[in-house]
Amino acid sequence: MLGRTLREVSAALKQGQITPIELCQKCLSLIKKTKFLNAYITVSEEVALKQAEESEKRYKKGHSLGDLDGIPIAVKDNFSTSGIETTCASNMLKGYVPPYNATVVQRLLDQGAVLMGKTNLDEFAMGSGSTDGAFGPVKNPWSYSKQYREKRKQKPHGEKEDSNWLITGGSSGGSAAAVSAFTCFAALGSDTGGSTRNPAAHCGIVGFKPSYGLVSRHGLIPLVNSMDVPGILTRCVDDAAIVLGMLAGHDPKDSTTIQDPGKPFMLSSLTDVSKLCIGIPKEYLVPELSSEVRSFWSKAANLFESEGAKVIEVSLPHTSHSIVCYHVLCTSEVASNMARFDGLEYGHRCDIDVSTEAMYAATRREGFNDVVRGRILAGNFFLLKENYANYFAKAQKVRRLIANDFVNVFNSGVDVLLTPTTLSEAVPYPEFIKEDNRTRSAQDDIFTQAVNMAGLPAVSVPVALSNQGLPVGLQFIGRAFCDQQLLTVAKWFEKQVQFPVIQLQELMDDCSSVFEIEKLASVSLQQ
């Protein structure tokens, strides 16, 4: 049952096969089993087990509240939860209790939603390995899988080359692992650059960010006001659709949020794709990208021109500056939003009394990561006012570039984008820490950052199992406020590929109950 999509275990419930309280029991039961993952900072059972209670009594009584009514789901440790611990992996919000529900966490649980616990980042969302927290970093459930470790002929979990698991990516690494362990069937993360993207390629699984202003950040503890998106974690594309309908809408607690975006995420299964139009970025074929990721983005662009549709190169030439242009306007943004931990409101505060002056500086030294105060220091660095002009400004000029690079992409009659998630599958984490936060983030998200600075749709789809039987995703790109046909595409594109599902054996009861993706007229990517 856990390994059912959101749709199919959305059925079970209404006919009875398995009631919400024997699901929550058995998701609490399989997140103590792989409790080693550490996706989970905080794990709500209590309010969970009265949440299914009371989706138990409306069932009983055929007052149903929709598909998301008595799912498991889990949410990232940067949403403000009412009543449970909110802490961004950080020292300085550790023990921090918010007073209100964000909106998109709100909106879940008005649907029946049953939250099972916060997820596991980087500190404040800052990275992209979900590595840097102050809990410490989540492990990829891949690691354990029965595929990667015949490839590597690994011992079981718990012997010495544990030492050797692999990075989940981030920053929304503990989203993504519970959804791929199968301890919840959705989970929301926050994408500012890739970071819902980014580690749902790296576990497998499907990760969605909407189009600017679709949903509201309203209780989203910002990182960059002005590029973050609540993000979809789940196990198929339909499932993220689902989601993405109890979400979208117009929240007067979020001035950028659109009026009217109606609510048609009922996805339509597309049959005929030669009327599509899809764009490769040439620029997006860089030096560093492994052979095996460049060879999947070639199958899958064939595969849509075997079956009908056009499929051209295109150019997004100031795409060599969005790297740059991303590190000034985000590190800027986030000296201004991290000046508001001061320790005097709320969050962790020192004892030093010396000065007011004085309690600043060593609450934030003592709060902080090192991660968290480099990108501070930049970012007051670039606003400074014989430097604004040259950094800031600039940087402001070139993201409009980089937006119109999209728009006229789009303009010449393609509809969707395909490009790469990331360069390659998950690293071992002792190869993954060899570089400094700063360097890694460049590497791991240069194919995502532009979408979120040009305010666009993007999924990152899982396509194939790499020669070490680790996943690899691809990216679709659609144009602003088009998320309906971006996932139509997505959706027909995950039926061909028949990406497999992982194999937890030995962390699960009832492995033999794992979905399978619909075996339509599909074609295998796999090398």
Contents of the next structure:
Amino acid sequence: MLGRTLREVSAALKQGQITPIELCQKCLSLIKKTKFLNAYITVSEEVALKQAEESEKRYKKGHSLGDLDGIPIAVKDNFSTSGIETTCASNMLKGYVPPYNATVVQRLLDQGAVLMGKTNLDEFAMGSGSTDGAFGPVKNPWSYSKQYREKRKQKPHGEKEDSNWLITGGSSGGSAAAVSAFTCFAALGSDTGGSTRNPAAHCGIVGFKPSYGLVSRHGLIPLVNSMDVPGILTRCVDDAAIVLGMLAGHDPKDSTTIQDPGKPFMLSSLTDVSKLCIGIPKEYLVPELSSEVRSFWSKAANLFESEGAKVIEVSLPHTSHSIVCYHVLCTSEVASNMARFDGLEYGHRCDIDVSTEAMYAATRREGFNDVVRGRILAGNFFLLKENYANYFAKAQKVRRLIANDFVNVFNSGVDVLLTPTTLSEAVPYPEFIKEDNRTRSAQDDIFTQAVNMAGLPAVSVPVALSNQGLPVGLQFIGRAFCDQQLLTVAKWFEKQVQFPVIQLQELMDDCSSVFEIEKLASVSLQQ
Amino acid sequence: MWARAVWLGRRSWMGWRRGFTSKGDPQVKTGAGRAGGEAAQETERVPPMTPSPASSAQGSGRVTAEVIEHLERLALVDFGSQEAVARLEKAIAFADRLRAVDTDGVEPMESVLEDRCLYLRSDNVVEGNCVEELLQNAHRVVEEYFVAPPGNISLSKQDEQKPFSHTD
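The form predicted alone done, now the form predicted in complex with the partner chain:
All chains and molecules follow, beginning with the one already shown.
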């Protein structure tokens, strides 16, 4: 039952094959079994069971609220949840209990969804590995999959298997791992530079970033206001569309949500792609791209072509400047956004009581990790009076050039762009942490952040397994507010490639002893 | 038409605010207890320009001790180590690549929704009376007040703790 998609399990609930309480309990038990993945920071067991009970009552009365009623979901721990601790994986917000729900959380709950818990991330969503949070790194479920383990056995080297677990990507790695390991049917992530699509690609699931302005950010603790969007992680494209349908639309509490009348996001099954024009941006063929991902990318392009779509090479000439531009805009907005954390009104507060400023400074030293402090300092540097024009305003100009690149390509008749999501498949943790956070983010966000700067919708769809038995994802980028068209194309593609299901049964059955040891080593979870 | 005028009006307001170089940085403060409530009131806020001492190491890749100290005061975050200074220098060197881009005649882009009308909700009170809820997240309160240490003392020059900088 847990391996089903959201749509399938929703049908099972409606037909009475399983009740919301049973489903919730199954998920809770799997969350406990997979605790070593460190996917969740907080498991909201009591709340979840209560919500499941209410859902069950509704089903019994025949008054179900719709497709999401009784469906277990998870939410990244940078969305405010009323009465449930919201930490952003930072010491700064440990113990912070928001008095209100983020709009997206409220909308899911209003539809009857059952909130299983809050998922792990890089501190304040700054990172691309889900390795830099105050609650420890998230482990990729594929590290324990039959597919990956069988490939590893063939290799002669005798490294310890357990220390070589793979990263999930990030920063929404907890949400990706939670969905990938079947502990929930959909999860919310956030996407500022690729934080939903990157872990989705590494965890073999669908990661969708909606158009900027389509989904409310109210209650999402901001990283970069001009780029942040809530992301959706699911096991198939249809499920992402269902969740988007629940979330999209104007929110009076977020003035950046557009007021166009909302449409339901029901995806038709595309049978004919011959009218489609797929653009392949030539600048995305970078030397760092692994040959395997490159080959899946070109196979995907060939697939569209062989089915009659027009596939053309296009140019986004400012691509190479994009990651630098993103770096400046991101740190600058971070410097401004993070000023709110001073220990006075909420969050961590130090013991120093000499003066207000001394208290602020010590609180922030204790509350933020090196990565966050580094970005705050860099951002403040770029915003200095004599640097403002050369760095911040300059980056805003480059941003326009990058956004215009996309406009030009779409105006030339391209419907959807096809690119890789990541340079390679997920890497083992020891390898990942050899480089610092900034370098990693610059490498890992290379294909994803330009989309955020242009505000476009994009989705990562799992394509196939690499030679190592690990998932590889490809990214589709659509026109602004053509989210439905984008997902329709992604759905067609998903159907063609038939990505294999992760085989975790062995993990559940025979690895418990390994996990006991790992559990001791990892940071303990709050329940 | 009306909303369009409001949008333009807002832009000029943002422009005014960008020129306003107060260290107090009022727009980054949020309502009590609402760490995520920003989107409610504002769209993409342009981070304010910050004042700085005359010396800086622009383009040289090296940051002077004076700038480091200044940044620490502005950010209320200390570097804490020589590595942190090196990290900043790397970040600046990385950002310097932007200089290669020709942006003559290009307007800065603040928002991808710049060509859309900005929504303003009507000015009615729709929620409130949540003082207790909001105060719950503060460590120190007296009655209905947040308690701060004395506010009229600026961050002392830490003579004993020299900021990290290059020895040359």
